[in-house]
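The chain below stands alone, shown as structure tokens; this is the form predicted on its own.
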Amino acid sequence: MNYQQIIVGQGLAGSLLAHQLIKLNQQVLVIDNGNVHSSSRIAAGMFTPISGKRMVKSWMVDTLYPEVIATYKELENLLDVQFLNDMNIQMSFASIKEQNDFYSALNDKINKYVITETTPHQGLNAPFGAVEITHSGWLNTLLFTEAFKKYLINLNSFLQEQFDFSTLTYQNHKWHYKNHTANSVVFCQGYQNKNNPYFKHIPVIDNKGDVFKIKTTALNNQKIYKRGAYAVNLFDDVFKVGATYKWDNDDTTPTPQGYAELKDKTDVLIDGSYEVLEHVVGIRPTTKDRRPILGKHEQEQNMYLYNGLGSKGVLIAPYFSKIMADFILNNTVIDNEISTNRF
């Protein structure tokens, strides 16, 4: 069958790129192997305008946040599924020093994102007080990717299988994959990029994260709760809690060490009892400079890479998927300030 683009990988990057291309009247084929350890299926999908140990304003957030709300709301209407949770983060301080450092860093750039007068939820461990971060929330990434997969299937635009590079050839100005042809091919494989013979030299760094699913009555569904770890409400009294960060690690096996580290973080976060229902691992595709990777292969015709969204994928994917779609269709220049040239 003939398509205009073949997209390999149906995580956040592949899904949102496919959405933008379909909106531009492109016929796409998305090929995905259903990897359960991709960060798009494991992560809580949080987005926040303030992040990091020093609690600084997130990169490009004034541009990215409006795209987050507009794009995911648009997709909720398209797919008739609710997966965007636009809510404040109630963040407690771990020490007086952390509290002082935070208030000292407040300035005109981040004041609009912070509510300093807040009463900590009784189930949040907050001996040194708390603040709330606005313009925040989380995306149920598993619910979103599964709903978008069904949408693609209905368009005859989805193929679930391990991509077979040996069958990919370029002939007569077309890419051929088995019995499919396309003008271009785009790889959005996350941490599995290391197995891509065309782009494995591109520095996508594996970042392993442990995540719990817990049951507790200590918290509620009104906010995201954070103190080192985060907690988001999935349903009833069930929460997703995470995460750990282990760089250059693609081991998808949950370990006792990972469990112990995350349990310590959960104990610090929650003032109350809880039961661990599940312990899973996801692998984030990150980059050294924390900028996404958007580009074109130096030798191969009409072959592209879109990767490296990392732990902020939910925040940056809507905007950069538009940038990537425009680059593929119109060969527009991508500013190195937003995506360092690694090609």
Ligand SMILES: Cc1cc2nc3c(=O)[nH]c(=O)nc-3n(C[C@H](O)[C@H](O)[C@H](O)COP(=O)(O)OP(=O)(O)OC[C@H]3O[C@@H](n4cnc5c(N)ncnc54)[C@H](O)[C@@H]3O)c2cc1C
Given for the second form:
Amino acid sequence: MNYQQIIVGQGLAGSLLAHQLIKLNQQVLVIDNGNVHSSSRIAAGMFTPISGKRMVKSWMVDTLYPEVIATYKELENLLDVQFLNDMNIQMSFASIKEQNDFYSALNDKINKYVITETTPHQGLNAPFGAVEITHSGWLNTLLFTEAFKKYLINLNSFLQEQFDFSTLTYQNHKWHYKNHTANSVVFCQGYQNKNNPYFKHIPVIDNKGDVFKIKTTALNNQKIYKRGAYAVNLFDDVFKVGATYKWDNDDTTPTPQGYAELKDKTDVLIDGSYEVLEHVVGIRPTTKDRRPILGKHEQEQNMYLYNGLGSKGVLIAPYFSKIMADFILNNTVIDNEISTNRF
Ligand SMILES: Cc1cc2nc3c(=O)[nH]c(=O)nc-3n(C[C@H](O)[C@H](O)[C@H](O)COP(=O)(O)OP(=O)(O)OC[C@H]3O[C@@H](n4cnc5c(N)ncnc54)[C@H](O)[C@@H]3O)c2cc1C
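Please supply the corresponding structure for the form predicted in complex with this ligand (the preceding block corresponds to the form predicted on its own).
Okay, now the whole complex, with that chain kicking things off.
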């Protein structure tokens, strides 16, 4: 079949890019191998306007946040599935020092995102008090990617298989892949970019994260609860709790060390009993300067890379997928300030 674009990878990057291209009347073919350790299938999917140990305003959040809400709501309507959970983060302090540091860091840039008068939920371990972060929420990334895959299948736009680079050729101004042709090919492979013969020189840095699925009655579905680790409610008394951060590690086997580290964090987060139902790991595709990667191959015709969503794919992908679609269709110049530029 003939397509305008072949997209390799159906995580957040590939899915949201496909969505933007389809909206612009493009026929796309998305190819994904269904790797259960992909970042997008494991992620807790949180987004927040202030982050990091020092609680600074997230990069570009005033531009990114409106796109988050608009895009995922649009997708909920399109796919008829609810996956966006627009809710505050109730965050408790780990110490008096952390509480003091937080209040002294409050300034005009972040004041509007913080509710200081808050009574912590009793199941949140909060001996030093808590605050609430507004303009936050979480995306059920597994529900979203599964629903989007079904939508692509209905459009005859999805292949579940390992992309076979050896069958990709460029002839007569078209890319040929098995019995399909396309004007351009876009690689959105997350951490598996290292196996891409065209783009493996572009540094996508592995960052491994452990996540639990737990059962507890100590928390509820009203808020995201955070104290170092965070918990989001999946359904009934079942929560996703994350995460750990390990650099340069792409081993997707859960380890006893990962379990112990996350267990310690969960013990600090929850004031109550819980049962660990599942322990999984995923690999974040990060970059040194924490900027996403949007680029075009220097030699190959119409071949693109979209990657590097790091630990904030939910927040970053809606806006940057629009930029990427525009780049592919109109060759718009991408500002070096907003994309890792190593091409
Ligand atoms: C533990 C953990 C917690 C996280 N928590 C959050 C969070 O709270 N908030 C947030 O915003 N982000 C979070 N993230 C990060 C987020 O998951 C990523 O930013 C985002 O999902 C990356 O999406 P992606 O599409 O670039 O990559 P991926 O999700 O890795 O998708 C790439 C896809 O390409 C496929 N693929 C690769 N190579 C091939 C091939 N050769 N053939 C076929 N298919 C291929 C893979 O199977 C995969 O489906 C978390 C990540 C982890 C691991």
